[in-house]
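Shown here is one chain on its own, the form predicted alone, set out as structure tokens.
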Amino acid sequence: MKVRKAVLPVAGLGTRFLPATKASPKEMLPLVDKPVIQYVVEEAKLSGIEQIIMVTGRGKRAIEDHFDASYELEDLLKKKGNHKMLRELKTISNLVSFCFVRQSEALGLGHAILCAKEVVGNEPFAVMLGDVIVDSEVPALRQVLDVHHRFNAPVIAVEEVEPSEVSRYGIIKPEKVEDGVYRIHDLVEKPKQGEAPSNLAISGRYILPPETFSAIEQAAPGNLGEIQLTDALKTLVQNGPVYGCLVEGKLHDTGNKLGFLQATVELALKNPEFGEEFRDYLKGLRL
């Protein structure tokens, strides 16, 4: 069946870009020159997804109106005859089909994708998560959906992360079934280094099917009362194959300030417009 849907759950707080997240969503913060759910969207219709279901919170209305037309704005432009910025606009409006679902407390990333259960309906979906940004020649979620295609099961993207760093990640116990494609048979949250069964980290794509509603329904809530989408997924694992696609391309977390960084940086030295000179003003640099 084809995957038509994906759940974005932006309902976090941004409390790690705080102040500048008091009264603006983190996914509207701008990255280059749009702001950092754009990507995301824009891979998620690259890869042929038909709607998006955001998965909001108090706060978040922001994304929803970036999202929506702006009749006035629109007017304006075309008064002012800059075709150019009216044409970019209308395409944000027109890139899919959109759904905002309300998460009403913050209680963990399985919760919010529960909250999505009654518009996915019984079909398999995919899952983004909205800081994690990938540059790369084939969208990333395009990647994990040819693998899905193949193997007519769940995949969960991964990338491969330094020894020392995979404390900061859920790790898969993996088995190679070809380059880039590996059975999983285990997922650990955050493990120590030397206790971790690779360093393949889940990195944010997800193609799942309906049967996860029901695994997250059953998952236990943690100390937090939050309810993680790592317990769902073991039950998968546990119930059937489920592959993780090793993602080509480079990844940027851009849920912390970092990393945020680090993004903005390559992805404006790659701008066509002014990556040039800004590559020569980083190199006059005297620090």
Given for the second form:
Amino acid sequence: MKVRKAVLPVAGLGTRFLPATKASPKEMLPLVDKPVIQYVVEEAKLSGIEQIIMVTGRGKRAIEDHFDASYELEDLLKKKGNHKMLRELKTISNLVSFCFVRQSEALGLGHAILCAKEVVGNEPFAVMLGDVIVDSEVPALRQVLDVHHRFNAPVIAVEEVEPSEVSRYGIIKPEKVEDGVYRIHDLVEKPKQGEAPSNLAISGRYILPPETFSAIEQAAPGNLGEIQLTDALKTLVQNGPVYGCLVEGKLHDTGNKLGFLQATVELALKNPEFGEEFRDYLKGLRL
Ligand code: UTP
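Show the same protein again, this time as the form predicted together with uridine 5'-triphosphate rather than the form predicted alone.
Time for the whole complex; same chain goes first.
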């Protein structure tokens, strides 16, 4: 069955990025020349997704406005004869069809996804974290979808992380099936170094069956009363094959300050308009 819908949970409070995120969503922080969330939406579009279901919360209106038409701005650009920017603005609002649902309280990633249950209905769907972007030749979600189509099973994107960093991630217990594809036998949330079953970390893109919703409903709230996704994924793993897809490309977690800065520098260096100039600037810095 074709995966038509992608759920983008963007209702988190962004506490790691305070005070920048006190009144504005972290997903709207500009990464070089567009908000982080636009990279994710463009990846969805390039991967063949037809509908995006954003799970938003208080203080996230800017995201809705960003993907809506903006008549006053368009009118102004038309009058000024700035047709290039006019085209760009129209492309943003016509990217895909959007639907917004609210998570009234930030009760965790699992809970955010559950808020999209009615809109997703009884079909497989994608989940894309709104603060993770992937710089890759083939869009990351398309890579994950390819594995889903070949194995006809749920798939989770994974990335290799340093063994010293495993305690920051959800880590899979893998069995290699082919290059870059693993059968997942278990998932461990933030294991201690030395106790991790691998260095393959869950990384922000998922293709999930509709049964995920009942698995989330049955998952008990964990730390701080949050309903996490990992417990529901564990249920899926117990009920049938689930695969990990090692994504080719560079992943950036823009939800923390250092990750955001690294993404900014790397993408700015690749920018066709000013990348070279920026490289020269960096070279000239006395470090
Ligand atoms: P994060 O843990 O990275 O986001 O969740 P956060 O909670 O905003 O960040 P910190 O830890 O407070 O700094 C991953 C994704 O899940 C969404 C977030 O918006 C982010 O895109 N999320 C998280 C929700 O939509 N609702 C939640 O209750 C929690």
